[in-house]
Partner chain sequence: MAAVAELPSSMSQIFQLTKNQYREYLSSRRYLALVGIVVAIGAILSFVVYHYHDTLQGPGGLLSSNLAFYGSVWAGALGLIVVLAAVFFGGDAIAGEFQNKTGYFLMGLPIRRATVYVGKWIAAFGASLSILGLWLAIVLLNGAAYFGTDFLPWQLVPSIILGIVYLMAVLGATFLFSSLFKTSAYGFVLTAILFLFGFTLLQDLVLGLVKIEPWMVISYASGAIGDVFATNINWGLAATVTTVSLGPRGGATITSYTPGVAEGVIIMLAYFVLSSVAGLLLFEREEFS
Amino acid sequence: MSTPSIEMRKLTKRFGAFTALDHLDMNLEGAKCVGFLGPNGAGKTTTLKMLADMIFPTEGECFINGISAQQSRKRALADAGVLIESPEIYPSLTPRQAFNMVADLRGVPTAERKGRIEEVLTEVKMLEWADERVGRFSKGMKQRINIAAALLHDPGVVILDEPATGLDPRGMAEVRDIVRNLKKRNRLIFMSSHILQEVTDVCDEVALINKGKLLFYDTLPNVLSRFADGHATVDVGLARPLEDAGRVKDVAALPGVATATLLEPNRIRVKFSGGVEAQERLLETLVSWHIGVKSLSEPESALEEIYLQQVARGD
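Chain-only structure, as in the form predicted on its own:
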């Protein structure tokens, strides 16, 4: 199976005198989720639309799996599932009926359609609603159906434009769970968002643009380390309250660790240097201590602080 990839070379879009995207260079490769951040009007949706060849760039070119979306649209998009600006499915149709239409457009072989339709509905947890009319669905249910439609031909590249925007907390959580599961199928997910917690929860890498210019693109741990005076911060979640308070001092004494603070009886905040490799060693060490480590995550506020700081510099 080939490695999925997206590449943008000097991608530029002007609308009259307004430059929506300014010589964007990015190369995404491998099965992972890349969060595409930026304030409203930064150029996120414009970028995704050019990837899907919905609009044509003023300059530059973009490639999906090495194939130019501008020079060979059909071949480039053959292995891409795209969901941009949440299109509506006819409310009088059932998901099964709508997906048969999508399968026709996507060229899914007739013999495979029934199995693929059931598979994608299962993937988004909507199989029990396969024969109900879409008009009865909540907004969150409709969005899950939209995502399923983008997955119908089993693409290696998935492009999502703010998939959780406008949903209630339950709907947002359901979409995040779906995106997490997409990564298990050797898929490259490129997802625009302005919900920072969503990016922190599901993305492996993050890119930030503002006023059409790329400010940074890196792994999430490296971004947090890069803009925090050489230090990254993670919260270590424990399955049970920490019985030995001295363990916090032991954490602080580990190589590369600057500080360790017990925030709650079952949560330790650790500030360290060394990037992804140091984070991996930290996790291995903590697990070997058998203190009930159940999670390692970036604090909710860390990415927000970086986002606001970098966007403010460009204003």
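Positions refer to the first chain, counted from 1. Here, rigid core means the biggest group of C-alpha atoms that superpose within 1.5 Å across both forms. From a predicted model like this one, the values you see are computed outputs, not experimental measurements. What changes on going to the form predicted in complex with the partner chain:
- Once both forms are fitted on their rigid core, the CA atom of R187 lies less than 2 Å apart between the two forms.
- Core-superposed comparison between the two forms: the C-alpha position of Y90 differs by no less than 2 Å.
- After superposing the rigid core, the Cα of T285 is displaced by 2 Å or more between the two forms.
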Second form
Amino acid sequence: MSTPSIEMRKLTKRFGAFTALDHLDMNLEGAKCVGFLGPNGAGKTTTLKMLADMIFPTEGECFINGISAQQSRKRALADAGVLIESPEIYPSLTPRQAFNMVADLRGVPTAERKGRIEEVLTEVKMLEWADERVGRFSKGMKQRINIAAALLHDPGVVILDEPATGLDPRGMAEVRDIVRNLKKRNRLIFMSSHILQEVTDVCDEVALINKGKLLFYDTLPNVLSRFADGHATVDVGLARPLEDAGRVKDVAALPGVATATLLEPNRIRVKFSGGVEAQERLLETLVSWHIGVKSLSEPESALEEIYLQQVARGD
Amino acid sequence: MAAVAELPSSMSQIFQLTKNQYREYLSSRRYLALVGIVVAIGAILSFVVYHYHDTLQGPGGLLSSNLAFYGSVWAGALGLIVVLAAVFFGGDAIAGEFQNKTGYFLMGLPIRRATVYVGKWIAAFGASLSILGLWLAIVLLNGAAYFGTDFLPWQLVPSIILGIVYLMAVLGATFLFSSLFKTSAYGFVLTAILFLFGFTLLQDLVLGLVKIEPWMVISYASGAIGDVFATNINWGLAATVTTVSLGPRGGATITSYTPGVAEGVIIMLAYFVLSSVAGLLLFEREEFS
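Having seen the form predicted on its own, can you show the form predicted in complex with the partner chain?
The complete assembly is shown below, putting the previous chain first.
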């Protein structure tokens, strides 16, 4: 079996005078999760729709596993699971009937079918609804069914357009688990998302697009370090509010520390250089001060800061 | 990585899509509604014919012969039933995929667009045929009640075939209209208006103003469905032209045209082929934007 891949070559889409996507070149290869970020109207869904041959490029071409989606959509989508724009399943069908239809059209062997259907329904926590009509389902339940349908044939390439749309916090967490499981099974996942925490949690690489142009595409650690001016950022969590605010200046004065900011009474953000060794020294020093250090973590908003900064630069 | 299942052929996918879509039609409320409408039309017709059967048995009456009966009852209502079936099953067949976003589910699968179009068309055709079958059963029951063993004239067979060809043409056009728009209502309305009034009006205009045979109008061609019950059937490619003089001195004349059966079939098939090809090409280029 070849390595799963998605390739976009000079992919361009114009709607009249409006350029939704401008010569996008990307090459995704291997088992990983790539987060596709960008503000509304940036061109994310347009890109994914062209990958699924739902809309046609004005210029360029895209390939799934080396097969052109434009020249041969049937073969290109054979090993791809696609979820774009929260589709609707025929409301009179039950998930089991809908999945049997998908299995028929995808050629899933009859012997494997029942087991696969139950497996994916279990994965999205919808097994008990397998024989209820989809028309009665909530938006979140339908989205779970859509995710399951995209995974029914155990695809090598998974294309997800904001998969957590309509899901409650528990559902969002479950989507993250599903993506993690897919990664463990050596799948290539290309996922657009507005939820930066979701991307930080599950993606290995991120691509940021704005106004149809790719701003960057790199591994998540590279992105975080590249846009942090060579500095790493950590949040120091304290068990109790910092009694002496002057301590923040002491932190800022430590070797390798660029800045220290008291974000909340019990949280200090520290920007420093020097890698893991510097981080270790920093932690040891802070603990020795007995100020109630209880955690040292990468800030949740690191990617958000980069996102906002880069998008603002492009506007 | 899991082995990629071998994809079924496009023919097999058409069959699977047709099977699923047909099941969807049969379990839909619209199917029940159409069955209800046809049964209601049949019930009213049966009651009226039964109530006035003495009068209708007179010369030129509906029950004067089995040919007159089928020519009026079967063929008379068939046009309406075909249009209703096409509207009910084809009006939103393509537009609904965009409007209801069910197309986004289908188009994520490894199938050709033509497969979706053809599969849905065959399913709509099958569902419409079952409605025509219901109408035929109602008419045959009435026929058996009034004509006994002589209730089945051979002319009914070509008329049924012509009715099926007409259904193909109307459904082809309905799918074309449905492909034109991303809103189902437009497909419904355009089909209903054109086939219930539009083409008949066009036929009258061509006859009255241009004074030529309206061979290009499908409602004219569909006249062959009832014409096969006439005593002198024109099976040919050329229309029967009848000119009637008005007044004693033969001043003004009215010319009427009756399509030959082969002519009617060709016109209806032309509508089917052209509209199907156009609809398919439109759907092939339609974007799920």
